[in-house]
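We begin with a single chain expressed as C-alpha cells, specifically the form predicted on its own.
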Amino acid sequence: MKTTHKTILITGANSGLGKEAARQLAGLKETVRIFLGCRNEAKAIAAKEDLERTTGRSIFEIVLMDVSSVPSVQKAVAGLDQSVDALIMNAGGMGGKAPGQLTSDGVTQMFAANVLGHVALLEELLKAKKLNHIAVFAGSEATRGVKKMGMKRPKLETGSVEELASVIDGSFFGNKYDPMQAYGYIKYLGTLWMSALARKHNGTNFITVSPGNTSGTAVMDDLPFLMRGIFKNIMIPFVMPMMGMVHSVEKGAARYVTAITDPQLKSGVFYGSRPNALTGPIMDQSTIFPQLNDHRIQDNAVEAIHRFIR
C-alpha cells in the first residue's frame, strides 16, 4: 500500500522535474496542498497558473525562496503557516555561469544551490516542527560514477572534516574548477548528510533518490558554452537515447513520487539506477558504492557542512 501525504513542499518547482513532480502529485486525490518553492516570483506565478490549468486543481501555493541563500530559506520556513508532510529538495543544477565562485557563506555557487540551502531548509523545518513525515533529496548517479559515460566516482583520501570542507569551498579541486567533476562530489556530500540525519532522527524518513539522467531540464544550461552545446545538441538528443542513458522528465519526476509514496524504501538509503546506468528501475546505491554507508564519513560531512552555516 502506498503512503499518502496531504501537504508537500517542492523546491525548484517552477519548471522541469520540480514542476512535473507537482503535477503528478496533484493527481493523487489525497494531496490537498502543494507548496511551490521558487526563486523567481514571475516564473512561479506562471507555473502555478499552468499547473492549475492542466490538473484542474487549485491546491498550489507559492513559497518564495532562493536555495542558494541560507537567510532566504530560513525566512521561507518562518513564513509557512502550517507543517508539511513531505519535502522534495529538487532545486540545484550546475551552479550557474560561475559554479566555483564563492558565496558570502564561503561555499561554491554549486554547493550552495545543491546542498547548503537545502540543509538550512530541512533543518529549520525540523527545528520548527514543520516536517511531519519524509524528506527527499535529489541525488545523482555521479555520486557513484558511471563508467559508460566517463563519470569517475568521487575519491577521497581520508574522508576527514577538513577534506570534505575543501570540497565545499572548492579548494579540493585546485586552480581549475571542473563543474562536471565537482557535481559528483557535491551530491555525494548531500547524500552523506541525509544518511546521517536518518540515524539521528526517529519517526521521520530521509531518502536520497536520483531522478536519473533526464531530458528537458535546465541543468545543462549552466555548463560552459562548448560543453553545453555538446550535451544539449548531440549527447542528450542523439547519443544518450541510443545508449539508453536518458529518460523523460515524467519518468524522472516519478522517482520523486515513488520516494515519498513507496513504504518499502528505507530511510537513510540513496536510491538510483542500476550499475553503469542512468535510467530504469532504482536500487540501493550502497550496493555499488559501499562507502555511502560509512558512518564516520557521514558524520564528518555533517560537521563540514555546518562550518558554513551561520
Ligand SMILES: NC(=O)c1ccc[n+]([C@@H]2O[C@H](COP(=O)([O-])OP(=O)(O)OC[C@H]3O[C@@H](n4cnc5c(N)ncnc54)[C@H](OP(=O)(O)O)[C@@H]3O)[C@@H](O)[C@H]2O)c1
Contents of the next structure:
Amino acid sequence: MKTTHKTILITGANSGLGKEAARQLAGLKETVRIFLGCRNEAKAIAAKEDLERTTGRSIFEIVLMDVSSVPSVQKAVAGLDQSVDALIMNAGGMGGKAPGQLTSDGVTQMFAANVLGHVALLEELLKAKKLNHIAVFAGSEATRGVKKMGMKRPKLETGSVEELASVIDGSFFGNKYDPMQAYGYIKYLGTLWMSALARKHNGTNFITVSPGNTSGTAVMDDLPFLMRGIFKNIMIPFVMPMMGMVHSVEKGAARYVTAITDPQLKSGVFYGSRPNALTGPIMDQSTIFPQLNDHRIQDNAVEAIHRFIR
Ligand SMILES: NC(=O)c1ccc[n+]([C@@H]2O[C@H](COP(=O)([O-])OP(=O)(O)OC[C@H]3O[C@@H](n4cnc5c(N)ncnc54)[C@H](OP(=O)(O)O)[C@@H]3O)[C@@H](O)[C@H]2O)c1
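Go ahead and give the structure of the form predicted in complex with the ligand, now that the form predicted on its own is out.
Now the full complex is given, and it begins with the chain already shown.
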C-alpha cells in the first residue's frame, strides 16, 4: 500500500478534526496539494487563510460541496482538475438541528451528512478515475457501542436490505429519533459500505477509522439542549478526562493521518479504540463486534444505500 500521498481531499475541512488533519498533512513534505471540501464558502476561506498562516504553506484549495446533497458532490468531482491520491471523508456528526428530518432524497439529515453524500462522492471519484490510492471514512466507536456514554451497540433483527433502508429513512427508530442512538447505526452503515467496497476494488484501499472521543470540536453543538449541556459542560471537560476517555483534536486527527500513511493497516477494516476505551491505540473493531465482517450485511448495506441515490 502507498504510504505517501501528494494530493488529498478532506471533507468538512473548515473546522474540528478535518481542519486539524489538513494542518498535520501539510506538515508532511510529500503533500503538495490539499483540497478543502466545505459547504460554506466564508468558513472555507477563513480556514484556508488560517491554515496558510499556521503552516506557512500555500497548498490549500477550496472545493465547495455539501456532502448531504448528491448533485453537489457530483458537481464538485466534475470540477476537480486532477485526481487525488487520498480522500478523507470526515464531514458529518450529529446531523444538525433536525437530524431525523428527511432530505429530498428521503434519508434523514444525519444519514445524508455522514454517509449518502460520501457514497456519491467516493463512487463518482472511482468512476471518473480520480482516486489513486486510499479512501478513509470517519467512523465512530458508537458503532460497537459505548456503554459509558449510554450508546447501545446497533442491534439488527435480520440485517436485510429492508431493515437497513429503514435505518436510512429513520423509520427503524419509530416516532422518536434519538440522535445519540441513531448515530451508531448510521456510522455502522457507512462502515459496512466501506468494507464491501474493499472486497470489490483491488488496488485502492478503503479504511474506516474513528478519530476517538475528541474534545474541542463542534460535533456536540446541535444535540438537544439538555444533552448538549451535559456533554459539553460536564462530561467532556471534567468527567471523561478523569476517566481517560477523551483526547485532543490533534490526537483525533492524527488517527486520520495514520489511516492514510500506516502500511500495516488493512483495507476493509474499521479501526478504533480498544474495548471500553475511546482514546489510545487503535485496533480492528471486528474483534469487538464480529458482525462488522458479515459479507451479507455489508452487501445489503450497499443495496439499501443505493435505493436512495438516483
Ligand atoms: N469529535 C468526536 O468525538 C468524534 C468521534 C467520532 C467520530 N467523529 C466524526 O468525526 C467527524 C468530524 O467531527 P468533528 O468532531 O470535527 O465535528 P465538527 O467540528 O462539527 O466538524 C464537522 C465538519 O463537517 C462539516 N459538515 C457537516 N455537514 C456537512 C455537509 N453536509 N457538507 C459539508 N460539510 C459538512 C462541518 O461544516 P460546517 O462548519 O459548515 O458545519 C464541519 O466542518 C464527523 O464525521 C464525526 O461524526 C467525531
